[in-house]
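The data below hold one chain only, encoded as structure tokens and taken in the form predicted alone.
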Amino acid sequence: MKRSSMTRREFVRLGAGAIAAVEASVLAPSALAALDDPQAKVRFAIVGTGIRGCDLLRAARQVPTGVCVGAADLYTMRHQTAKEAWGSEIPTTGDYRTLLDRKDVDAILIATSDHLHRRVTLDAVAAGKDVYCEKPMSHTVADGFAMVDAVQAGKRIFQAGSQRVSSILYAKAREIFQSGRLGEVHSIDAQWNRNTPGGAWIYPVPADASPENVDWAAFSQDAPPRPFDPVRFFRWRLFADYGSGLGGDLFVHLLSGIQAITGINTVATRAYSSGGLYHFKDGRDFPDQLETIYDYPGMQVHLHCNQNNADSDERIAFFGSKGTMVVTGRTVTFTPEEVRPQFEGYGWNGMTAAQRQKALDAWRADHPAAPPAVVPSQVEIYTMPQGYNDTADHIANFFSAVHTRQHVVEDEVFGNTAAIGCHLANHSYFHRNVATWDAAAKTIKG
């Protein structure tokens, strides 16, 4: 077994060539050094400073090419969390639209609930801002296409926030996949499992939350009207009015990772989901276990997420005719298949000894150079360097594109494709039927 624990620089060097082979306009995975003028800083503001928003701010602190100049959140106490996450005083507001009016804001980072992605994106684009929007890009199929149209009409830079697309780990997996070493790949199996209350979106609800410090009316935009409910505000991922369930929370990472590694940027033709709400009887809308089988041209993809058991955690396996590649949160493992010519003796076990010997002699005559014995496969393992942060690289890639006006690794089309995969899974689950993608009509049927 060959284990390789490469340095960050070595890993980036290996991955950059693979990315260039996919699409010449795509930036290398570590975009920190890609700016023509390192002194130029992208001035960004963030909308949504809850859990993920604070993660983005902390990651952005590692990217010297950007500076936060403002933050917005509908819960007033999160104005302080934004300052703490960024590490210094920044202007804060409850109304993100005031950030769009500012001339010193180049770009907007969006970390709101899913159902507000469309509204904030369209407003930001209309104000001439570039956009980084957390995954899943859209809450509905219609939202996604509205966002694509707006971004392209406004000629803005857009990056969807599935950070593993910029990971040096995924760059290595892409290099292996595109080298042909896997052979023909017709089957991909991926899973992401959790077994904690937080992993099941049971987030803290502050005791002080009230209509006085939570802008419930603004939060409820584009959602069915309901009385103020702090649980729905702070645990929005539980509810279909605002979130997208396991599909939007975890499937989207797996799908975007598969897209990035394989180069496939198309929606599955159909999907079938199965699962259920088995453990968390807390009034949520979404299942805590979900499995979906997707049909792509020439390939089947199986996704599985479970919030009741964390075995295997994050894993994408590519099964090829010449090898198997498994990508986890920290490693890429390649295991070659034994594909050298071998005499298929099992099929002759029902024949006479004379028949078997005659067949073996004929096979040996046809394969004089065949090795006499099977050599054990050589397993290769690539390990991500300690301390590496793919979110920082994803944000750096976005800042670089804002500065250079080059392409990003996860643009609006890529992000929309991954999000539609999530919508297909949810549609099939809730309708208990096969969900079929109608590309011409841009809609899900079934």
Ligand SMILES: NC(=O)c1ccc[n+]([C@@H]2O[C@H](COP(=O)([O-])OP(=O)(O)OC[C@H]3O[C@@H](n4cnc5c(N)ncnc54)[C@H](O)[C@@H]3O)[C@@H](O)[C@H]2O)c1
Second form
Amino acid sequence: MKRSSMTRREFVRLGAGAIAAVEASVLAPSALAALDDPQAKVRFAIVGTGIRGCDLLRAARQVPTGVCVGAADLYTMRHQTAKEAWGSEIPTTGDYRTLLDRKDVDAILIATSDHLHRRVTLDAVAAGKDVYCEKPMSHTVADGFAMVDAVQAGKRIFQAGSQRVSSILYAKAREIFQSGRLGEVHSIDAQWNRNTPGGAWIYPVPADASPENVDWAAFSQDAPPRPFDPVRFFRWRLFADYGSGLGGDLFVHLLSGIQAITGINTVATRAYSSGGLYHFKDGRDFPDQLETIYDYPGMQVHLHCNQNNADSDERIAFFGSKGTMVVTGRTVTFTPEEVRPQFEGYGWNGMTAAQRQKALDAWRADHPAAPPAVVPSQVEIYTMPQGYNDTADHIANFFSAVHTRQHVVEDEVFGNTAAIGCHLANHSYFHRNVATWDAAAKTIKG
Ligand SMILES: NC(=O)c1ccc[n+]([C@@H]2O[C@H](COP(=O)([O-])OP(=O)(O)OC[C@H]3O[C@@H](n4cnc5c(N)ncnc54)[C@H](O)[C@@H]3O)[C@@H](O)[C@H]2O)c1
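Next up, the form predicted in complex with the named molecule. The previous block was the form predicted alone.
The next block holds the full complex; its first chain is the one shown before.
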């Protein structure tokens, strides 16, 4: 049903009151105290102030319970981006370890390329810091479990950075899912398509970048040694040494959303991927089109992402026996199915009129209160308010947990589970085989 054809009664909108209620709920009482007490704010430093790191800093400015006290980046120009995103007062460094030595740093936000998430997390945890680490949490399965072990052994607070998990839109979707209004759900289909160079990770390569202002040796840690290559540095998502392709960039958001809404927090038992590099033949390692079918206990999940068409932006559809729910970037739509008993007339078309009438009479006798005809579905749409920022809520949830030592919404186990979904998809694609998850051995087989 098109929105324009709906009646007012069928359209439900989240109002400003709803936002205020949710924002208050993510800030625990001790965190709220920080609003009045500057000393009680979480003092955080950030490692990696490129595209996402600057987004995090701008979002964190909306969260009154934290204050940025330092930033690190390997590329000296990005010391200035950090100051522009947060404020000129923050000290900057090229070596993140100097931030870890500081006693006035409570927590570290990590927004480096994927391959360094493990190293920075382990160093931060060893220094006693709590960690917010961007998605995908891990670059490999082994990285993810090393991070889980370190965080748990160090009793640190860890938030993985898939911000939709904190979104008020996903809270509404979770409420509908858990209410049972969808009935039995055994099928989920999610996609996210883009059709721009930026959507295919062709990011700018500044002309000034050189070994003098990029610490290439530090960037290349935990990756095969190569001579300085600015394309690899600025477009690291294209290369398996540093990035994780569509699986790490988009699948992880979709899988985190599915985990948050359904409550599933286990890895799929197996995954089969198909896809190809059809258009962006620029030397990249990853496909520009990827589809994966996952088997979860009692659930089939189909993900597909495409960098050559933008017909569908992010969209997760939950197909239930009593209704369908579709979550997009800004809306949740619930469409109930007609589930009241109905006379099944199709099969009787092949019978005589007398046979059909007899069957219909018998059915009516068995269903005296049954309605005569299908009633039109009542569609509900929930729209995210303009200006709402789920990243700010996600950071607020992290700061709150740093204060209270209570759980975050997306801890290390949740983040690791979602990231393994990415690794299963890539494993199947590159091995051209079904990938199976061996939970006991914590490895992918196939
Ligand atoms: N949650 C989201 O919606 C979202 C959106 C975009 C990116 N991300 C994630 O954020 C991370 C960063 O992505 P990006 O687009 O900002 O990449 P980017 O290349 O723009 O920025 C990464 C920055 O990290 C710096 N860096 C790398 N290793 C470092 C180290 N050891 N010490 C200090 N600085 C280091 C680089 O110099 C670079 O400036 C990735 O893991 C990505 O998947 C998440």
